[in-house]
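Coming up is one lone chain in structure tokens, specifically the form predicted on its own.
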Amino acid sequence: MIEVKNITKDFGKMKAVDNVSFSVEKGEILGFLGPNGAGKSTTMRMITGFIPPTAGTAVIGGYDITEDSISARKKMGYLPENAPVYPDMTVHGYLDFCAQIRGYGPADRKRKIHETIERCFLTRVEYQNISTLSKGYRQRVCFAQSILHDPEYLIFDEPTDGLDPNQKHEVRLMIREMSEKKAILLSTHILDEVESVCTRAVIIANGCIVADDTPDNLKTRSSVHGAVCIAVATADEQALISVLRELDCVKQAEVLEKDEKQIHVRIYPKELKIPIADRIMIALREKDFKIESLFVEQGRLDEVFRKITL
């Protein structure tokens, strides 16, 4: 696994990240997400080794960061904020580069080469220089270092920055199958990719974890959790709202929107556990209003994120 150990680290007198501890096993994507200027950077570069801690450690694999950095790093694959590769390099280039940094021989370094190319979708630029690439590009480019070697523990910084909604879905497809023989710490400030990728998310808040659960159950916190959203072809307001609060089950209602076709409310229940659709839909049949939509809020995982990191 990859453990974290209360690892801190200060510049001068700001403590950037303080005593912040969590594990990652293989088979699992846990999202580590914060606000700018959380620590969430500078505690990815600790876990990898690239700068050292005041305090506490990383163990990757059984090998302490701190103690046996080498063994640890040969274990390893990471992805850094901003993509940082070599331009003057092409493609191909690069990641022979990179294969012989990693110790393989020229065979291997042939084979391993075409098939991190094939997966990351890079044949089209293989021999391009790194300094023509686009962003999305690059950041690619320096993705496919990290699985070159079929590393056991994968840290990515905010992997898919700046590519375009069809490459993160590609390089989210390529982390959800790859989780499943590797332990996986992915940094990212995309909520959405916390929900479609992520099996645990921890949230960090002033170099402090201030959360650290599944993506569904952060969802629960949300205020709108559990609240029933209909829409309702136009009718009157405020008998519409009477016999909605009139349900013993209901805690409130609130119009949302209203046109000329329909009024969209918000129902909320007085027992998160006890589910209300059914009731609701019922009570406004039985009183002819109709129902055009329908659907249970499962809860939002930016106003929660907001919530507890303001």
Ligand SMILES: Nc1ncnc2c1ncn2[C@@H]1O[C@H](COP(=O)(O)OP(=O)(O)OP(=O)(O)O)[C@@H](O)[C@H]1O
Given for the second form:
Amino acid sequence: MIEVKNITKDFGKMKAVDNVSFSVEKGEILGFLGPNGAGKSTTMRMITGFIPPTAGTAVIGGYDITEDSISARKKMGYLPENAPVYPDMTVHGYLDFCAQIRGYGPADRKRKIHETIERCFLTRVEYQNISTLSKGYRQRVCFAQSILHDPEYLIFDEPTDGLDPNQKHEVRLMIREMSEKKAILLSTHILDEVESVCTRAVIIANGCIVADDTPDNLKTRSSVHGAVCIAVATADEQALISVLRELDCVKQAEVLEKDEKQIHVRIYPKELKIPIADRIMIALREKDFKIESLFVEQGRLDEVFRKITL
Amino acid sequence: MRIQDSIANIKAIFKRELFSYFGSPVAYVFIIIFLLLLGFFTFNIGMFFESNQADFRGFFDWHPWVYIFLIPAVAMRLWAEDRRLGTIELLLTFPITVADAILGKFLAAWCFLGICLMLTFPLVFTVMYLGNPDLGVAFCAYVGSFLLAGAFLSVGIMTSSATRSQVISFILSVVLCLFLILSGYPPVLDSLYGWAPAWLVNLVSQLSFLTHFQSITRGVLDARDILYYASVMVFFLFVTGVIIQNRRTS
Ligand SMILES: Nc1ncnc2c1ncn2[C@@H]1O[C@H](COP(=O)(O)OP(=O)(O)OP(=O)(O)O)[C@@H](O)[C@H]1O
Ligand SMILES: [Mg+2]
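What would you give as the form predicted in complex with the ligand, now that the form predicted on its own is on the page?
Once more the chain from above appears, this time first in line as the rest of the complex follows.
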């Protein structure tokens, strides 16, 4: 388990991270969100022992990072922001260096490097100099470094930054696969990523935690959560809206957009617990409106994110 | 167990650093300039052949002056480069101690300087061919020169850890080394004689790289001189460790 306990970091007068606490259990993937400069990277740097906290600590697999730093770091894999790598080495040479540092003997090292290179799709560039790699490949090389020793605890600072859509997909799959036996903490600005991989999300702003919940629960805080969106074949707009507003379960109905073929309308329910899709369909059919599509909004993380952090 | 781990870590970092020297043109440029400069000083200014003596004084006396510019240049990238690339974040979150990282880097650079020094062997053979030099003295002088290089290097690695800028690191370490050399230079000591208490004059001259170097190049391999260089290196490497521990954030 990764336990972050009241961790605080001051840079001079500025509090970059202010009394942040959370924990990540094995099997969990915690998404760490926040606007630029919120203190995500600073928190991760303290958890991995790169910078000492001003107050508080992090405990990784039972080892306190400020007291038994080496034992704690042995259990961790870390992908720093901007994926630092040694440009003057080949991919193979770099991973070989990391494997030596992780204490593998020559035979194990060969096997580990081979495995990792295959997993991270680096076979094509194995003996290429890192300075000649594209940004996405460098990111992958640094990612490979962090999972090389199969650590129980993983800290990724923007792991899919600079990857193409296919690679983003692959990395997310990999992270999800690994998560069964590991505790993973990742920071990201891509909210789709949070929905597709994270089991929980912590949002921080100005160094303080402002939300800690599952992505689904967070979405319910969205103003459009539970609203029904319909597209109706072109008809009298006034009539359509008044039919909808007359329903007693509807709080509000608004036209989103209109073109030659369809009118798009969003309908907000009075009470979230009572489903309204069914009632809307019946009411509209009675008046001979033709519903061409209908879906219930889950809510949008980007909206919730903005609401919470601004 | 801890010590074995440490040795393995130091070895890994040592190999990487040494490899990175020879993987870049810097090493070859350095070797060429080192040999050219030493050759120039020894033969053109020091009149090595004209002195008609089959010894190496005219050669080794120039080492401190060549080192003072070249070693800060070798050392300046040691930590500054890691800071620039961000790999320092990787290095300091690996399960290794700061001491492992410093020693690995230091030993790699020192080994590189040792290799450069060995490339001056043709000169020894030339003198052996021309005359009958005292090889024991030559051996001592090489050991002394290597120790001197280590001392300079430890100053350079310290300034490199203190700043992100390689230029500042270079200048700082040239100035520091210059001070450490000059404190044993006769004009400096002469200016102290007369008014300063004897113990102070003694202390200043004892502090100097030069005093200890000269006694070694004369063929006296005194344990005190070796101890002196060892403690200089330990001191500056220790300071490096303190600086890195305190400057992790930026
Ligand atoms: N070494 C430092 N010295 C002074 N201030 C710093 C230092 N490192 C970070 N900060 C400040 O701390 C705050 C948090 O920075 P941090 O890098 O943790 O943000 P972040 O959440 O990772 O942002 P981003 O999304 O842009 O990566 C910022 O205001 C930053 O300017
Ligand atoms: Mg960041």
